[in-house]
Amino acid sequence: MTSSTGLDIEPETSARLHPVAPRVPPAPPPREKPLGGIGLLKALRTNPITIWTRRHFEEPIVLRRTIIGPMCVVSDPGAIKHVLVDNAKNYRKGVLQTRVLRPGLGNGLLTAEGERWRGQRRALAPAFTPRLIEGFQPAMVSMAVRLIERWRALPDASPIDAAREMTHVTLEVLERTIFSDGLASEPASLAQAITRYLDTLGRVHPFDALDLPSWLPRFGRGNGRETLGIFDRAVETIIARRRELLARGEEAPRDLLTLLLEAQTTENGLAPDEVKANIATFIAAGHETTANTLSWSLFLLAFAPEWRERLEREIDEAQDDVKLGSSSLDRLVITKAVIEEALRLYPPAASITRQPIGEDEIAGHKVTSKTRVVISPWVLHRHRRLWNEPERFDPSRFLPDKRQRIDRFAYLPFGAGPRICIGAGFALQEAIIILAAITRHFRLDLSPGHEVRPVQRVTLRPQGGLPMILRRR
């Protein structure tokens, strides 16, 4: 059997002469001491995952005063459960996160609070039951097959941007499942607009970090607003087209869009801006999560070819990938483990912030309404008290015999508690289907000379894309 250590295996002849040295996937090294005020503001704008110190990866609670106010970084599973579940009513979304997200996503499920949030969650829940998610499998398989056919038309050993390709295919999945009559824009152009939006408006502006009034101009965001307009018009077209269909009395697809519009017409239903905000959320944030998960999975498999070989054997034994169903998905334990380990090392949401409404105590530490409570999956998933050799890529952590040993609140790729990601099951199923289809037909290797660097722009993505070489198996 091949090694399950997550190490990069050298050729046999070389290995006999030189022992294989442990390698870990790229990540910013922890700082020895905290950044000063200006350094912190700069890092929050350029790449927030670079702010963490060694203490954050070794201690359960780190409480410190900063230029942006008192910050309590929580990495103790019990304390995380207290904040996100047991006393969740005392915590609202962090102001900084809301200010970054709201310009593009409006007052939707990711940013709403209180009764507005609860009403939206109730309206959206029927579209994400396990049974309905399973019903999306044929459409997901169909889009995976389209991706394979597109790649088969390319010469062998063609260079591709795997990140862009994953963005394209996940938008196509949305087009066939969540918005069944189309996205009102070509996936490629829509993907480009979303990427530009996240690269500009998705950056943390110093004025937002300092909680300065919103009427003060945020310089450097002009390009983001322009691309946001493209995205905004696409969302409005999607809504208008479906409303016309319903107005004509024609039968509309029973997808998320129809559910949202029906919820708008009920008593205490969704407001028009909430419908629009949630459509924007699922197009931008929803597809971005799965696209990045797939991109990181493909990179890590190229990084650790012994795991790629194990995955290929599993997929080859799974019969025809076009006929994947829930029973065969359950057998893809290595595929799922690879994806879950990619989510551990490169979580889509690298930080979760909460603001106490009233004074509270977290693991013996008092926090007030001015404290920024930060639960960072980036830190949590690499914490030395919670994981063995946390920097290494080792999917065996998530194989059935070990998966149950992981504390529920030590692994938060989709959050936890009442505000857990509503589309988590959808995203995981989609990622398994697409990764299985790719693995059955192709191998992807990192383009020579390209240095992969994770960067946080709302979600965690490979900076500058992911150039890879596509080879047929």
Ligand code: HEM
Second form
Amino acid sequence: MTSSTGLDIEPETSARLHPVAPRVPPAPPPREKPLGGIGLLKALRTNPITIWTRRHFEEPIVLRRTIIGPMCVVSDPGAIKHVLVDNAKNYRKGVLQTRVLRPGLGNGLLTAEGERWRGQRRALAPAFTPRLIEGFQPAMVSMAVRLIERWRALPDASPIDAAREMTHVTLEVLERTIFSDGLASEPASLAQAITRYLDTLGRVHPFDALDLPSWLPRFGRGNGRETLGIFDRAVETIIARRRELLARGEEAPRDLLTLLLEAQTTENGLAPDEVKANIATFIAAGHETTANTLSWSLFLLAFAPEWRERLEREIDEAQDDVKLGSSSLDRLVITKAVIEEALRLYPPAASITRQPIGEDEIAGHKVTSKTRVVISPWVLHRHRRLWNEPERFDPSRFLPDKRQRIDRFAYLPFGAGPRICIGAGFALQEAIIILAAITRHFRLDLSPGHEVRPVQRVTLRPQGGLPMILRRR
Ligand code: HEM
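Having gone through the form predicted on its own, I am curious about the other one (the form predicted in complex with protoporphyrin IX containing FE (HEM)); can you provide its structure?
Now the complete complex, all chains and molecules, led by this one.
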């Protein structure tokens, strides 16, 4: 960039020189110095995205000793490829992540390791082919229509909690696609149970961070276990009902549950406990992540009304309500770019952690089985070496002509390598359909006086919900 004096200056310097710096969406500022032991444990429990220092956003690799052991934060695309793809067999999921998630998700695809994971991934892959995902479009569209109808019944300019609304609609989509004949309990109470469960059990307890044995009581988790019970019982009832239906030889709906039960009967298929574990996994991994993607997209569009107008033009030109078929969704390039940019700035899975099985060298840095290897999409997507003006909301980065310039390993909302998100295509299709339907009929504004703050629990969400004003277009 050339200033009026003719000197070349960096974008950040130019922002400081201008009287009004460009507005950027909210994020905790990087720390100048790393947190000490107690501070780190506290931050891990309350909001892990606040632990990062300026160095993390500027250097490709930061290896440090911490109270929870050596931590290697990798933000170099080549080194990330080494960990997640080229030498993936030397890494297992981070102990912390598995400890936090396993009590609720059992040995499902997200938390299983080794042969058990491999077998499940093979058995489940056929349920997530592009053709089958496209087959879920009618269910997604009808849940989007139901949301629009619910909102139409409200007076214009009603205050809503957009985060809660998105949680509701994404759970309804999962209900329809996993078990099209319905859930055993009220979706709303199940949604509440899941959110509460992820909120309480999902917080990193200091004992887990310190790797203390699991028999030591973790105070403050009682509520999580209780809600987990509701979740567990609902899933068991649904599976039992469908098994009965299949046993009677009746025709079963072609939803994810039938696909899972069929996967159980194939050679090397799923074990009985793995069916339940994977239903819990799909609900937990699939609803809050997608809900947050939509919430952040709505927030960012209200934050940058020029982009909201561009999006409205695209949707209005598409004429009819979301048409089915991937080719018509492919035309919604601005819709997709907004979603991808929301996933860059506020990645729902804000950290991907790995534990080396044996010693390794990551871009010249030695790591051992004691090292926590962290690939943080939060850090990576805001890294100074990889992005131009990383804090700015600019969906044009993801428009078709520029999209291919983004390094595959600089943008990881869904991870990469063998453990890449199995539901990525499902989630993107769902987010496009719902955002397009909302934009067609409504415009959401920020609620005056409310400060939006990202907080990382298991997923990255707006703290305390997302109050917005719902207006008809
Ligand atoms: C925007 C929404 C979503 C985001 C951002 C997201 C993100 C991720 C990420 C980053 C991983 C890799 C974790 C790692 O490598 O440690 C992952 C794995 C996974 N995701 Fe998603 N996900 C989303 C939606 C979904 C949906 C809709 C489903 C299911 C219906 C799903 C199911 C899974 C499963 C089962 C895994 C584990 C895969 C394996 O280990 O083989 N996700 N997800």
